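Below, in structure tokens: the form predicted on its own, a single chain.
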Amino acid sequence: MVTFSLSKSAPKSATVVDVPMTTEEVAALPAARKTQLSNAGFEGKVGQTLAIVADGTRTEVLVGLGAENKISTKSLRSSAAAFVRSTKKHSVLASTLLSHALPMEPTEALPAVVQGLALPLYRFDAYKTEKKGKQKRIALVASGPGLRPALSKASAIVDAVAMARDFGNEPGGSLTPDVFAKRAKKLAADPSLTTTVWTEKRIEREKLGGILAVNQGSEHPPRLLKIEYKPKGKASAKVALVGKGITFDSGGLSLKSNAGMMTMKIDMAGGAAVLATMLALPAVKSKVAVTAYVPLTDNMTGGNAQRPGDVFTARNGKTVEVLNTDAEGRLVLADALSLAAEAKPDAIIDIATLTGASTMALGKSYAALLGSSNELCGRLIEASKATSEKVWRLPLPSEYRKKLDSPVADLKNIGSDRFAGASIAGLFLENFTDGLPWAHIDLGMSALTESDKGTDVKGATGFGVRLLIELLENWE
């Protein structure tokens, strides 16, 4: 995708070179080269580019970078990958975002610009049989103490958004559970990192009721990822992370429309999110002690499918009447709720493709953020602010509990009416975590982009990857 070097000046085997500027150096030009540059529709907003040939072998882009005073890792990020998507036929580039007068430290700048330098050339052709995706080399100008390592935390953060999109983006029948969690298992290398895969058989042992049901319907078995990583030192905390890893969701016997079926491989990219924090947190040096716990199935519709209204035992004993089997992502982390709330850790944190209800509330553009803890909420708010991966918080009506009660089970996994669809499955959730302060993460469709846009490529985006590292990194 792309190689990173620092040096103190453009190499000259860049061909193009970025010229960042803001409105107040725009307007700050003699009046002629304003209008001119006015002209071909250059002011210095944030996103603005304009190529200009300086000399017949490199070409020098003018980048906007908005006002002076508005200035951060955000407008920095968008500017970086407004001029790396100017240079599609260029393969070697330099970008001087770092040595421009900024109102932050470069160390602190570098990670923005390197996603957004690095985000938008993510190409998935594993399966295409001409690879369009050119290999680049960027050079960042700059200087001065920590950078090289402040740029090898970024390129592994970058690297895991790349790896969380691979993964939404290969096909349901290719990445079955047991072939995630292998992948998994090999990607997590790193000695500060232990991964257990539970089989089929294991995860019958630990009654994890959940999993096995959503399971029912299908010829792959399931799986059960863990992976714990323990820090250098004494940790700051204990949190545990649960990503849902529904592999393919046809919607079991209350089975989807055909138009609905088509993205279902992405119901899968909560568990690509959290094993991609996984892999980063060594690189990041995260002081905190965190386990991750990924249940792993398809939901399909075999003889042997749950019904609407079988009842299955969760992990933590609950009984639960299964109504439409097309609410399953509930149902696997249940199961894996419970486990982690039986370690006791200081917080839990589940984030998974769960309802359509969040999206119809709030758009592709963010994920519904629900939670127990208002400072765990907090915590995630505000590292989704340095991210720019955004959430928004939505209640937890303790009135519309009632609405989960069923005749025949301690509960039912939907709502009787269709109404507070995302409230009422983070009520479902909340029943697992043992009262601990936990959050949950809604993606809806915020984990799937239909066109090229800022630092996302058609296909799956990796939300959540950055929010989660940005979480565990600045953890106090």
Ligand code: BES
Contents of the next structure:
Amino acid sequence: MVTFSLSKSAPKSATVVDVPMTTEEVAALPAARKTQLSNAGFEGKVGQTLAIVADGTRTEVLVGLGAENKISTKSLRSSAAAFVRSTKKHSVLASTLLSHALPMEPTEALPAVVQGLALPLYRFDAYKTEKKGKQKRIALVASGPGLRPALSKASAIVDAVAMARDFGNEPGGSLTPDVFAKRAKKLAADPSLTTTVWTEKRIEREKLGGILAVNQGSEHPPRLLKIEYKPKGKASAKVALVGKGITFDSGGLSLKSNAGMMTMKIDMAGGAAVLATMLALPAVKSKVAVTAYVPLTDNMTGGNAQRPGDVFTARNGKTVEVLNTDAEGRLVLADALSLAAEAKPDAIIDIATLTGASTMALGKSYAALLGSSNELCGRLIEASKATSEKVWRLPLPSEYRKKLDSPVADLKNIGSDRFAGASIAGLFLENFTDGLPWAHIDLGMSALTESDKGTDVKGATGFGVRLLIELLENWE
Ligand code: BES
Ligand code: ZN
Ligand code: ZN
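Condition change, the form predicted on its own to the form predicted together with this ligand:
Up next: the whole complex, starting with the chain shown before.
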């Protein structure tokens, strides 16, 4: 994708360099120049760029920073993304954005600038015979203390996002539960990470009834992936992460439509986000002990597939009547949340492409946030402000709990009407959290994008990776 270096001035080899300008700086230009730029569509606003060939060898790109007093990590990320998107043919770039982050120290601006410069360059070309994604080199022009460690942290974070996107973009037929788990084990090579993979036999012995129920219709055996991160020194807290790992969701016998199934290789995006987060924790030197659980299976229609009306027993002993086999995410999460709760962590956070209803409520640029702990939800909202991955809290109304009552089992897996689908799914999950502080991120369609925009590239977004890393890096 891109390799970064730090330098005091733009290296000679750079064929393109940015010239960041606030709206005030543009306004202060001589009238004729201002008119010229304005006719070319450049006023210094965030997102605006204008390429100027300076001396025949080097291109200068004017990059809008917006109003000086409105510069933020969010605006810098957008300015950086706009710059890098304008440099298509160039492979050696220099960026002076860190030196122009006027109200901010270069180290403070660095994560957002690195994300803005790197993430738009992400390409998934594993199946392209012609690899178009060119490797770029970007020199960050800045000086001051702490830049080198800040850059290595920021690089680990963009690598984690790229990993999550790679998993999300990989076809369901090739990223089977076994392949997911093997790739995870290989990636989690850092000595502070310990990976355990449960195969089908162990999953049976451990009574993970939800994973087995969903897996009944599949040719591929399930896996339960567990990764533990131990910080150096005493851990300041113990947090569990749980990610939905449905490697393909056909809906099962409650089959999806053609259109509904088209994107369902993305249904492991929560699991990929959790894995990616774990891989970055050693680099950001999180002080929190974190254990991740990713239940892995596809949801298929084989001859032994679970039937609407079937009942299974989840890991925590609760019985569930499955009336819609397409509400499968909550079944595998039921087991993984139960396992997570057994270790009595200080907080449990799950992340999942759980419902279309969350997107009906909030649209694609938000993930829904639900949870039993206001404190934990508050932490996630703060982290989300820092990374610009937008979350919006939805309620868990106790008066809706009875909608999950089943005449034959402890619970049914869908509500009794069409309303508040994201909240109903959340209320279902709450039964498996043993009353511990818990938050649930329902990605809905925020896991995917249709267009290249900002830091996003068509396909998997890697939503939630930066959010979870931010949360765990700065947990107090
Ligand atoms: N994986 C889907 C949810 C989904 C749909 C995520 C589209 C991202 C984009 C999930 O397993 C599902 O099918 N949920 C059902 C639940 C319903 C049957 C209660 C849904 O949302 O329709
Ligand atoms: Zn489904
Ligand atoms: Zn699903």
